[in-house]
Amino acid sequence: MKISVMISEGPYTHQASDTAYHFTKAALEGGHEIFRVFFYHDGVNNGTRLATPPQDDRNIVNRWSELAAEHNLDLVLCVAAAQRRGIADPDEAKRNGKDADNIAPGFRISGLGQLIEAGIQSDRLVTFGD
């Protein structure tokens, strides 16, 4: 079965990222395949490099990118959301007068239309979060 998940919720604020990485790491295990991972809202706050948690707490961006990484999976900001929550890769900082960028090995930013593909293409679109 081909997957996409959507999440609209914060590394730490909320339990939807954690359980978004578990299932989505579960699914590849099982040999679904994962069309995209797409970031909406506070969401976009799992792509940023410049977390730095407790040594003894879950790295929740890092599991993400190493995820990526192992499975070549397109993990997605949007634009609009990212922009908002001062999350920039080298293009947008610079389209916008930013002196740095944030974002985390293995994700990109892009509009809503990668949402509505995702939706289009996969079997089914798992959404965690409000």
The other form holds:
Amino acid sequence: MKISVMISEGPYTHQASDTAYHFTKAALEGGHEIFRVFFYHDGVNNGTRLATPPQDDRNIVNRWSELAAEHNLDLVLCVAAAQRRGIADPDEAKRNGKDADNIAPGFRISGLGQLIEAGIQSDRLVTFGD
Amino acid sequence: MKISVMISEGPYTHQASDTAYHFTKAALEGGHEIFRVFFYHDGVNNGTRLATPPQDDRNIVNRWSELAAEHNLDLVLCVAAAQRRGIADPDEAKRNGKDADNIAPGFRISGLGQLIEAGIQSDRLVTFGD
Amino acid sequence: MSQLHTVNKSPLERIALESAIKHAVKGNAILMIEDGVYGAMQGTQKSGMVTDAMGDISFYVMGPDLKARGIDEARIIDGINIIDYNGFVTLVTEHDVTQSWL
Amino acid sequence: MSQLHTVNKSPLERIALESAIKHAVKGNAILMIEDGVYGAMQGTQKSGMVTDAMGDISFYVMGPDLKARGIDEARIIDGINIIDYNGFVTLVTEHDVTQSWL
Amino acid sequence: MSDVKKFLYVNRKAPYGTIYALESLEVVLIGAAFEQDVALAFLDDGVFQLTKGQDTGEVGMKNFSPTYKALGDYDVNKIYVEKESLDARGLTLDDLLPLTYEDEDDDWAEKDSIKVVSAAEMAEIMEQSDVILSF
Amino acid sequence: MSDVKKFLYVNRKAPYGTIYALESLEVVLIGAAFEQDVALAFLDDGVFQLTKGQDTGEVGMKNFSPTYKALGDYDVNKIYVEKESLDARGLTLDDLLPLTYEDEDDDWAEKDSIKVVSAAEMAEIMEQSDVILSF
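What I would like now is the form predicted together with a further copy of the same chain, since the data block earlier showed the form predicted on its own; can you produce it?
Below is the entire complex, every chain and molecule, led by the chain shown above.
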């Protein structure tokens, strides 16, 4: 089955990204296709490569990057939400006159249309948030 | 009177940072001293210079930076919370092997002791969060 | 000592206001801010909880937050004081300690 | 069509579980995850709300979240099914649409 | 028909205290271009999103409530508001923004977009949806 | 005396669903070095933070509950848990971690740190504090 996931909260503060990760992993292991993982609201904060969590805790950002690399996942950060909250890729940084970017490997920034498309193309859409 | 403020949520998603800003501004205008504004939990996300909010909305990060410049405010981001969430100054970026930093002007990164000290030194401590 | 309690959650959604009222002692003040201002409305499921507590506790509500949400002053429970950010600062200074019911 | 509702909030703190139950129709399933798992406990102020609804709705609770919070399986309301992340995926695929009560 | 899905946007949170109401509206506006069968549900504190007379000048935030009035122009005209949620909050339909659309199937007559429904009807609307986005 | 303040850390949220419990504990540990008069309050869903038997293996999060047991070593031994909050959640003191400290004024006798108090007593504890940090 084709499944998409929406994540509405950032890493660590809420469990949403953790649960979404375990759900996504279980779906992949169960032979399902993950059409897209869409990060909205504070969810875009999952896509920063500048995080350095404590050594004895999980690394939420890296875990997504690694899962994406392994399964060729499409991890999309909403551009409007990312602009508000300060998540930028090199293109966005340039366009907005910023001197740095912070997007993590395996993530890309795109529009809200990608969420709607995920809803249309997928058999199921599951939301994780606060 | 000497007042300190703690902000526990990031910009835009919760109103906490807005209310704290208006409160801080009113306190300064009322002749009070703001000993420190301490950003904890997702509050550290108020201190990124990579945000580009829509033109027709307020710029929460810049507003803090400007208030700090005007009144010589001490805006402190908790280092542990900032590391988890990907907010770094040049020193932190270097120490953690990151290729970029994203701290906004007027903010500094320091330890939780600064919050306790604010509680001890100030006549009042007011918390804004979710 | 006298305490100021701030509540920023809707009482229709969360227990913050109920808990703040339960833990305010005679002479304390409760200030409703942000989504907490819905607690100041007449005629809601939770209005009675507030009116019952008004004998012992002073209630305040942030006017700017009421306006943002389109709540007319005429709908506010009688006896609740409408203030602005300057009034918030005054409340903080007039009470010995502020507690936020997050 | 048959719907799966997920609830991730404590029923002692917020109205999400109550609202989910009110909007679940006969044959629907409710899955409690994250802080929502407190809704599966016996002997709380909100347990009755769940047991009353069990005739029409199937209830599930995430085992990993129960364990994290130190809630022994013996404390779970009889008839609530304890599942893991694989079971979550199965529930999603077996129901036509999933709604999150955030 | 098979590529038209019933999208339901569920709004259960008050405006301004959190950003969900605003960012939900942004999804609805973008989604309107996709020619799906779209409906909006307002229940619990979500009904507060539609109140008249919002004025955000003193909080310094963006007042996005006028955008709800534009939904009709985007062919988003199925707006379900739950009666029990209004009642619990002391609100009636008169307290809400008048949202209308022009019905192209009825000589462009102006009609109300808001339909007040019971919790039972709301449950049925949810049950009949293909995709539910919750904010 | 004038530079020792009564700090009260108020915990009202369940653990793991949000990070507040963990990050509150981090403040308490740092704060212990400042030699203030420290107390912790657990009420509403905050009482869930202290439950025995937490095992986070399957959710892949850090189990920080053992840290509560170390509080006594940091001279943090005034831990107030509200009875009404326990009752509403079907919990008793037996469900909570046994937290103890060694009383230096009583020949290092091991004593319980947790004191179950009524809501009225909790209100009085709050009222008597100089600084309240809420999470």
